[in-house]
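What follows is a single chain, given as structure tokens, in the form predicted alone.
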Amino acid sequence: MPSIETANLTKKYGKLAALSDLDLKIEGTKCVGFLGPNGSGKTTTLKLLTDLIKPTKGEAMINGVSIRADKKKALESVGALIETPEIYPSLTPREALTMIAEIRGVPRSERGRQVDEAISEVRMEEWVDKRVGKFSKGMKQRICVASALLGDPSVILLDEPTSGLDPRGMSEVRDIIKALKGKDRLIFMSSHLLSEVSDVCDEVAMVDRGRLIVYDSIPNVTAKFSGGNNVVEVGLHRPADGDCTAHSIGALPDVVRVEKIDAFNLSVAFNGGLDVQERLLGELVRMGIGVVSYRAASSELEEVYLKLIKDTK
């Protein structure tokens, strides 16, 4: 089971604490959003997890192996995209990724297959032999994500992967990250975008001023800090049957409120955490109302985020 663990992880620059006593343990195959304002310690944490910088004190471990004690073993199962890497514009994706695979020690006999698989995962097959210099920023970022997949890592670290992209590029990269979740990987993704974390991630760790505020599933976080009610947005394949549908859903156990966002989307508030959310999804599907999407409402996460960040100031 892939894992990331930090214990008292601290990084200081003189008197400035970029990260303070971070204790965080993440296990399993899922996507965890690392959420916080700019300057909160997100990139510092990812750099410590990849040994790009050294901690002032504390320990970081990947898959149970200490990065400080055995960096090579700890990082051999890690793929990372930190800050904004660049690819030589004169290279094609195939050439660039083959070079990266060689640097990472991928056997020659495996390089072609791994490059093809990584290109396929980021949906860039038709561009694999075109010069990177002609790509949009979003296309370049997709190739950078592909580079993090070489070596078949079990842990993937992404530092604000949609930063600086236009809406289309952001949507494309987010869809790719969601697809990566189905490959038995632990994805740890920093972001300052609440809607992105709510859309892509299963769990969230919030950090501010170098300190961890909370780590839990998104439904549990919103339920705990938003007055006890959690909210999910339910997308439908066909228009909801007006008041009848709302009344039927409102009669389900633990449901507090049902609101119609538009003809194809409902907002459902309920008491409880993940266990209740799981049961509620099953009940909605059994109702036969055409459920095609089901996710925590980003507005609820925003409410919690603003409350917790405000409380730390």
Partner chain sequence: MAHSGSGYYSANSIPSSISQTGITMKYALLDYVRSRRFFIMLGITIMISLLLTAIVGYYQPATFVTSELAFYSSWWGSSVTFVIILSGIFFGGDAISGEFQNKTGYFSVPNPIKRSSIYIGKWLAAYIASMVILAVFTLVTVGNGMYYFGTVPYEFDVSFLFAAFYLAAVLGFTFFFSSLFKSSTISILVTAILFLFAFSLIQQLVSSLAQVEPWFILTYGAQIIGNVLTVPYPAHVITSNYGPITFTAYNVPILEGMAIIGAYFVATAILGLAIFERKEFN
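Each form is matched to the other, and the largest set of C-alpha atoms that superpose within 1.5 Å is called the rigid core. Predicted model, so just to flag it, every value in this text is computed and none were measured. Positions refer to the first chain, counted from 1. What changes on going to the form predicted in complex with the partner chain:
Comparing the forms between the two forms on their rigid core, the Cα displacement of R142 reaches 2 Å or more. In this overlay on the rigid core, L212 has a C-alpha that sits less than 2 Å away from its partner position between the two forms.
Remark: with the core as the superposition reference, the CA shift of L91 between the two forms reaches 2 Å or more.
Please supply the corresponding structure for the form predicted in complex with the partner chain (the preceding block corresponds to the form predicted alone).
Chain only, nothing else included.
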């Protein structure tokens, strides 16, 4: 079973602890989202797992092999995309990916096919023989995503994989990750996009200020910390009628909280899923309060994230 394990993993820069005693064990074939605010230690962890930086203390292991003791063995079945790498500018995507395939020991007979497939996955067929130096950041990011797929790795480490991509590129990369989940892989990806993590991942690990706050499946985390609330923002074309409107909405079935954002916008928290959300919209319209917009303000995961990160401040 593919695995990622850290034990007391610590990284300090002088007195500043970028990561403190991280104990994390992830096993199995699944996708784990790695969440936290800027500077929380997400990228530091991923860099420690790929030998880009060295730990001050503790151990990082992949598939049971310590990166510090035997990097080559530990990373033999790992595909990684950390930050936004650059590729030697005079090489073409085909050459750059062939280099990585050769380093990872992809047999000569397989190499061409694997490179072509990876290029096709990221929709870069048109550019495969053009020099990378002329590519945009998003195009380079696609090539780097492709490089992480080479050699059929059992563990894939992704650091904000959709960073720098246009909306279509983001959607394509998410589709690639979802497809990989069905292929016996352990995917560990950091992201700032909670909707992306909700959409793609099975489990979530949250870090803040170098410490692990929670690691569990997304349903467990949301059940434990959010109280199961979803939130919609309701836009009105005339000012809400003081506390009266809020009180009336608060009395509707499944509504747990109503907050006035400003005179024309309300935040409504409710228990339940899309069926409740649909019914609630109908009831708000029937109340005749002037509803002109109605959209989900946050997911459960976002609510949990904000609560947990706020709690550690």
